[in-house]
Amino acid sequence: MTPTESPAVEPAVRDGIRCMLMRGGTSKGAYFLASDVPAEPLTRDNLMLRIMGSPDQAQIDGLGGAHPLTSKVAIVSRSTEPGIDIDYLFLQVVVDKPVVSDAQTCGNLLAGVGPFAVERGLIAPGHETTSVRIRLVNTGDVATAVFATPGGRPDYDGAAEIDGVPGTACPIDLEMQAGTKPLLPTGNVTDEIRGHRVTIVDNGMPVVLLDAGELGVSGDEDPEVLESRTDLTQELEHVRLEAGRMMGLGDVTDQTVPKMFLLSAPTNGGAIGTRGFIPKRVHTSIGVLMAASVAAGIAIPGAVGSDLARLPDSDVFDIEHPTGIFPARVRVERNADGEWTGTSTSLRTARKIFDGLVFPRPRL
């Protein structure tokens, strides 16, 4: 969605809006209560652009960190759905364009949703641990988050480590249950786009899998090297646009999905090597749901990357990325109708960075 109207200066500019900045997994974002932001999408998105400092490569006049991984928003509320505690709407605020996308969700910010809900009093914490059922509004999927709440407060300290984040923190277990979407959106294990063999997978995040070698790269290059290859990035964008149409997303020109993944044989003992485009910048690690989709894809016989992969004996797929390894716990099965289905479980961490008022700039 592209907000084109700049509303008049509103009280939020003068008085601020309650906001919590959190690291969730390997991303960072601004968390809001739904009751504290406008419900109307255009007005809400315009406000988020001004809060994050977009459009501007440096996001110098807002909270954003000049990278897609640090220009994210979570909007959280109590759910009215039976059996669900919390609704979580994710917004990707584009850094250098006046665009806010709700076409995808984010499994990294999802890690912070449960603790944020406890912090804001949306749910009552357990005595030692708390389990929260979360509906991902963007996709309809449901996740269960389990995290420590000793003394009735989220604990952000602990010994859990995840690659791409310095230090250690308290573990957060996330179990994802797929909605009604098919694991293979086109119904095919492989498709062909612009002469490239691809596998299109959605195990929580729409991704397109390609063989890195077919694109003339090894697949273990530094992100900056791949980003500098304009021939590569342009070709991947052509493939992405067509894949978006094929999987029913329509024109994805102004969206950040599907994510594009170049796969290569593992070199550090993992299941597969990855370089993920999100969609133009190369991810310095890998998102939770991206890893779940990649793992599900390579587990399907004949899919792109299945011949490169070193498949595990268990359901834990160690997905190699630029800054380490992400262990994705994924189960893939074929039902009686011949359709592939997938579920995923992952370990994440999160941390509260600040809690207070954010003051949006008066206008775009």
Ligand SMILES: O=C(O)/C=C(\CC(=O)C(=O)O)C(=O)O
Second form
Amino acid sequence: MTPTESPAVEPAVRDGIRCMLMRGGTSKGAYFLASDVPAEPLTRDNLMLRIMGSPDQAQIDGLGGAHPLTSKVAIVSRSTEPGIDIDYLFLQVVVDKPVVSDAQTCGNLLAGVGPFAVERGLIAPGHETTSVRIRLVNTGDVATAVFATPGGRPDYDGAAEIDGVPGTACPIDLEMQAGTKPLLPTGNVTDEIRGHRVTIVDNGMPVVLLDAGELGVSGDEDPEVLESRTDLTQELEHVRLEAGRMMGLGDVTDQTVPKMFLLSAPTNGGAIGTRGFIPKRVHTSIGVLMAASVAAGIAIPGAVGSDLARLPDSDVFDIEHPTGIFPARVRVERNADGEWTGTSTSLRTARKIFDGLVFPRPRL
Ligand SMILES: O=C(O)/C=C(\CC(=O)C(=O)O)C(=O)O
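Next up, the form predicted together with the ligand, please; the one we just looked at was the form predicted alone.
The next block holds the full complex; its first chain is the one shown before.
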């Protein structure tokens, strides 16, 4: 069965499925317990398309918000891995195509995973704060999330501000453990694709760095302006397909990675200016792991963007994006084999928006 074929009418259509809608960082998604959804990937993906309302530009018949940043799913379970509390599987539900991709993770939805795990009783909360070790199933990376749980319940209210989200909320600290994958997947600080100098870097999210000026834009345009430049978007897509092959991801036509980043000199006191294609729409801010990957890239001497960047004295890289600044705490170093490796820490917030039953469309 492909994800486009509907299974026989399931009880889920009639009785609903337990689901929590949460904002995680600057994204929003539907969170499920793994035990509440089918384990078989094609059946699960078909169900997620029907829950989110894809494929449809407006996602009018589902929970999705008609943008990649609001068409996301987290599937959460207790981990069987020693030293890990929670497994988090991320699914990107493509808005206008019957495609669900597990080829990437999402650092923004990651912010909601710890509080969701406490809400659902998967882990016992700590006294005032709770620390959860989370395995990002999509990539194999491991993160530690620390958040407030006064009285044993996640606190969503607080004073932390993140650009791209109105108001303030309770801080959630996310620390990514150093991965086993190389930071530079092609082994090169720069590569050339279709005459463009690129740096391909993966510090939790595979990204391709390009100099905005080299593509004829200043790099501080509004997302809609860049999205409307079909000459630019088509060229970036050609580069992306080749970069995907070069970094061992195969044919990425229907994948949402790698993400494409146009870099420019900072204009707002930060380290670098960014516009991220994720990969068709332009991000209204920047993803957590995207910021970690961009920061790691510009910190490597000779990489694309290293010449445009104003590198910080500390390990906090203020990454400028369309709606403000993302402070990414990133460390890059060479290991004993001379390979570059990276780690990152980020501050996010999350909020429980809705908890209840979601009723999927009976068929696609
Ligand atoms: O992958 C996307 O298209 C968007 C993301 C990913 C993310 O969070 C990250 O890079 O860590 C987001 O901003 O939610």
